[in-house]
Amino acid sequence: MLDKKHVPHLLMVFPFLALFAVFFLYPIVSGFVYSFYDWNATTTSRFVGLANYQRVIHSRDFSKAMWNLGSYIVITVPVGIAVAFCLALLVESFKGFWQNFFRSIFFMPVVLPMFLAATIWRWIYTPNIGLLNTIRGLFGLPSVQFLNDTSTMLYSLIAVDIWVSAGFNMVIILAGMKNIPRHYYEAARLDGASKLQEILYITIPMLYPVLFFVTTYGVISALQVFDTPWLLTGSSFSQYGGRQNALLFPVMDMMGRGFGELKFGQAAAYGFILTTVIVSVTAVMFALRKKGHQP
């Protein structure tokens, strides 16, 4: 039986629980149900069982999107964290005003609206007159179509994403560095350790929990990449992914099937396939971390 003294507390959290149920739980449950139906929002839905999952998994676009996603994660996450770590080391070497100044400068891309960041980089990548091609022209190098050449499109996207996310990871890593006791470094200097040895044997091991966090967050974010390639390629619901689908990713494909082709059942199935991948990858990462801490 419910204790009367808990009623005021339950009434206080009820608005949150109601909103959580309506805007989070209900969409998840309804989406899972619709993943088993052929539904285009204009006609009566028809139960098709696992057919939507089979159509998604066996489609050529799904294979291309997953290949692009795997290549993107393998490069973006380690390179992005390495860049953020180097920036944190650089900022940490300054004191006072200059440390705050450089920290703010490096963090600025994080707070830029994504459409503005994409606009800046589309100008930088513009053939012939863009910043990069202008610099290449000064050295007599030919113009490159960074966002239309299938051999450069993925790397162009990776550069943008690292530029946007490095500042966030830098702040997290920098905060971790400031929590490392200074006497470790003092003892290392007394033993004649170089700066590189301090980084390898003190900074990195002491930052293991922080590095695990930014790695996990980076992988989960990368698995859901959508807005940057969508904006860089000027995509719409009817045409997306760039030339030869070189920048096609799962979330883009899911949105295109749903709002472009009105195949909401397939889009729902796609979403749950991607959710399964994200949960599985996250579980594996935590399992490896736990195993690594076992004696």
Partner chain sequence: MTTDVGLIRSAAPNYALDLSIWTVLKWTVAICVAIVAVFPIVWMVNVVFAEPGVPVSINPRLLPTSLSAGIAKINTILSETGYLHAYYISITYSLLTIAGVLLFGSMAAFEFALFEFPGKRPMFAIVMLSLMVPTAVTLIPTYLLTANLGWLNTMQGLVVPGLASAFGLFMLIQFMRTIPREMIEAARLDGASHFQIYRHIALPMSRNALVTLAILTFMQTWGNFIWPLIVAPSPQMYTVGQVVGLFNAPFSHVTVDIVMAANLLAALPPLIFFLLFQRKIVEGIAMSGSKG
Second form
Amino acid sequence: MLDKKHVPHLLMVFPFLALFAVFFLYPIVSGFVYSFYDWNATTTSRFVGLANYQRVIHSRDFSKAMWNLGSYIVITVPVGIAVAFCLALLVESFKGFWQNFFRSIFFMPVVLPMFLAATIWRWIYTPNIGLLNTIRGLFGLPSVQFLNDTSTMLYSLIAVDIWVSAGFNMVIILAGMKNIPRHYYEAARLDGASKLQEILYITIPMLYPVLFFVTTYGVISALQVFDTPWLLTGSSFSQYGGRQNALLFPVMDMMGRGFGELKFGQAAAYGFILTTVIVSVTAVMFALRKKGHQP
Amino acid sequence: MADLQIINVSKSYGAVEVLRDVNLSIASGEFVVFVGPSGCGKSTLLRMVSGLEEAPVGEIRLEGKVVNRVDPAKRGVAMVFQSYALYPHMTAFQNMAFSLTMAREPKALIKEKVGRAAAILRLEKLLDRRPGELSGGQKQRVAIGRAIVREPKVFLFDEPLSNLDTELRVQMRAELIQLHANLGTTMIYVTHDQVEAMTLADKMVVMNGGIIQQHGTPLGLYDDPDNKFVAGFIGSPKMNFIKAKVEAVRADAITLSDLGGRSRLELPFRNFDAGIREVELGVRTEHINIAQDTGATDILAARVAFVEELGDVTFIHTDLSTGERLVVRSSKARHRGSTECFVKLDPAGVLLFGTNGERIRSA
Amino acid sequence: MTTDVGLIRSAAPNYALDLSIWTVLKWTVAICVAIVAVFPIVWMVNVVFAEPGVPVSINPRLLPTSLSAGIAKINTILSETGYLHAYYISITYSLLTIAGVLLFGSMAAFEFALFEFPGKRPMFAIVMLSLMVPTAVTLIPTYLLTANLGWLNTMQGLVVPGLASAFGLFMLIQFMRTIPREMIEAARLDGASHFQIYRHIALPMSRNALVTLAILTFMQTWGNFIWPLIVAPSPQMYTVGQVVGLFNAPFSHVTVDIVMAANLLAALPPLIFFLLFQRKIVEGIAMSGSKG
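Shown: the form predicted on its own; wanted: the form predicted together with its partner chain:
After this comes the whole thing, all chains and molecules, with the earlier chain placed first.
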């Protein structure tokens, strides 16, 4: 029997847990069930076994989206973190007011809603009259269709993404740097270490947990990239992914199948394939971390 | 004003027994100190009296009524915590008034009661400050004030002075004694510091391993401990313990041998149990004297390990040939760098303990 | 002796020179990055507050040129489109979400952080595991559930599914764990009920964390694009994000300055929030990140 003294505790957690169960756990379970049914808004559902999964995996869009995702992550995460780390070092080298000032300025893009950042960048990337092409024009360079030329599209996306996320990672890395006890640096200075050696042998090793967090978080969110490419391309369910699907990513593909083509079963299956990928990647990262941490 | 009985109380967390069959009676107005090493169960016992910890086995009676199932807030006890536990977002006044606010007392009454407590503790000028703006000693006084305002039957103190520096601690001790004299309320105080316990207690309760080892007046325990634990726990430096063999038993005296390897000692003792062959001697440092090597059998040879010279008193730490450590107190002599010395035990100050640690008393 | 002095003399200016090169370099880089970080925002402001017909991108200026032109554009947008209504929807959506997340999150965090009760560990583990699950998986089933509840194009459809924020709970738990147990016990002895301890001790003591979470929730809700897009597609329920999306649509036939005026209006609340609370925001993110 439930002890009377536990009742207040359970009452207090109930609202949260009830919402959580209804709007999180139930959707996951029902999504799992949907993924085995041929299900759309008009026809009645029909059990199809693994057909949805097969259809998704064997589709050309899926391979394209996965390929795009791979190239995107391999560039975005390391470059993004390197940029954030350098920004953190830069900010850390200032003192007092200016440190706060630059930290806030560098952080500004994070505050902007994603849909706005993407919009602004679309105008910056506009052919002929856009800001970037105007600047290129000043140097006599030809106009580039940044968002419509398959050779530049991915890099244009990555630039926006780093612009948006660098401030966020910088703040976390900065907080980590502040937690490194001063005496490590003092000891290193007594040992005659140069500034570069301090960074290599103290800052980076001491930041290991923070860098791990930033990397893991970066990979997990990169795997789910949606807003930016969606907004930089057609941004409607009938048109997305850009020319030759060069900016088609898995979540966009999934959303398109669900809300564009109303194939909810396939979309649900897509979601679970994606989850499997994300969970495996995360597990591998944690395993690597454990291994790396063993002395 | 309230008396308190703790009857057959036991407590365990899973397989770990924290308190075993504790019985204790506390008279109204008494200042009782629970003292013992960390993990001895003293805090658990205090928390059971407060009601913050459940007491499933045994009875706790306050003014004759069993309170095991009474809500902590309704027992009429107030507690002062080691960390003060002041609410950081409230002023000193609001902290002290919190219990009355919760009880929806009228504002005027709250003001009057807090004012009275503040006057006792000389806090009048600090009432508008938040805990962050108070010193350690002031915070402690606010915490005590919060307890006073509730007009409890019993005050409970859980190591309240351990976060203060030495000087302040001595001062607060004096204030607590004064407070007890003024209020006359029953107080239970937990500490691991035996000096604090000795100075504060009417009744001192020494605990170890979840068991009350002995209780009584501080000097009673100092002079006449029931067992080796109490003897060793009370007094600083610690009592010395030396193993010895019982050589001869007579009607009113015994002869011990093999002290520190080879010495002998005659000890007046009535009705010694002749079956006991081995004992342990307990001697406080003030009952050991530096002696000349006269060749007498009751002289012990010792090697000086190190010396604490404190000015008024010198403690000489020596090793016997058996490896036992013997600390000798010498108030007159200055240590002159010698490495060997001879000592003599004062039979009047020698206590005997059996191999099980229990005291063997002269009948 | 003299050579020693000479050495010291020659060493000192070199050192200073070294420093100043570093300092100049440092400042140059910092200012360049700062420009890159804020330029799009500044540019947006410039485009809005400029005479129409002069493409600012061709002739970039450092400062806006015409206040009245900007106000005129903003007026056009506010009077000729559903922007005000969208503002109302977005603000209501944000405020209700903040209130719910803080209330339910703090209640649950209070228990998880400070008390023991049956089922606590498995419940906590499940909630924390959910931080790993990508939103992508739950999006479609949650949409279908909301649709089944008949909540499409309603405020509760927008708000309620987002209230059980595992992230918010996690953050508040981290914070409330630092409340000493003795504080709670003191309040109990002082006669406070369980709910009063929550209300008078735990909540005020977590003020900082609650404010930070409120701001982060606001930023996130205001910027949320995808959920309103699918769950509230009717123009009656358009959020600011959706309206801006319309302006931005490729063939909307709106000039760049009007589009940017719409964007600026959408950016204003988070930017103002950021300027007011920048320290809290930055620290909140640092806290949740470095503890993660």
